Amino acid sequence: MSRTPGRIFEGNLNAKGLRIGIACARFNEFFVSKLLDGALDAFVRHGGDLADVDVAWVPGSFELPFALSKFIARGNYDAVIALGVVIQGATTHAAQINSQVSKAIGQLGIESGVPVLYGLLTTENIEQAIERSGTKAGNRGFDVTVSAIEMANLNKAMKS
């Protein structure tokens, strides 16, 4: 029995001729603007065209899955991010908004073929969306939009 597979397929991390759609929530938007400038950089660095980058600001995190399923229909998009900073209050607000937008997140990227990435900080307080939106623990925007990347080049040499 042979243990070499046919064919092996892989997206690499040029984002040259990609086009993408990022979706951002305005509530948090403190940090979700450093998360939207880790993810220009990220493509940027990626060899992307900032022209080529097309941003909707909704109002929260919950509106987010909306804004990426119209990217989607436009069909003119490599991949689409969602960005937006989720922090823990006293009551469970928060674990049913992360519940919700990850599930229709999850499943815009199924049924439509187009990667859908989720770039959301779901955080238990302000320090810790301090440290992932651009500090100590990197910048969530950034390190989504490299996925991203590659999830559109291997989506493309899936297609071929």
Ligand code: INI
The other form holds:
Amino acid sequence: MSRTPGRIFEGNLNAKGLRIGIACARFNEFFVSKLLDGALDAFVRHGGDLADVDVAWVPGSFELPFALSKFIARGNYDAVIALGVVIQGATTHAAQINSQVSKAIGQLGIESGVPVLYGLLTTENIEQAIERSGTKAGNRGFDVTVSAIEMANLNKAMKS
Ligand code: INI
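Next, give the form predicted together with the named molecule, keeping in mind that what was shown is the form predicted on its own.
So here's everything in the complex, that chain up top.
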């Protein structure tokens, strides 16, 4: 017996008319600026208008949830994205930032009703950061922006 579901909700990858806010951590800016380049490239290549992207810079990844919540409070974004790079050092500092920030970002996404996307690189070393910010493992900023476009459109679809 074949089963037919009711409605199936999906977000398309068309960024035309979407507005997004991108929070960027200045710590490890060398890599974060590459992630931002990738994010803007993805948005434009999917039909978005650069003028519809706002960017907020914060000192480090720990401050990303604050900027995301400010974007959300402005009320005019279809999705918001966090970009940061946390590289493990000799202490547990990076692990503490990662756990705090991933929890806070996840919580914002659940509570706000606005899609919140996690575009942080959490790497063991600089080489892994290089690989994921525009070289052999792609560009995490590009990938997370495609997901943001999909989630923004899914959110619109699920409202009707
Ligand atoms: N912030 C990062 O974005 N990446 C890091 O690797 C990092 N490390 O390793 O220290 C980092 N620290 C700064 C932190 O995010 C805050 O800006 C700072 O603690 C002030 O609150």
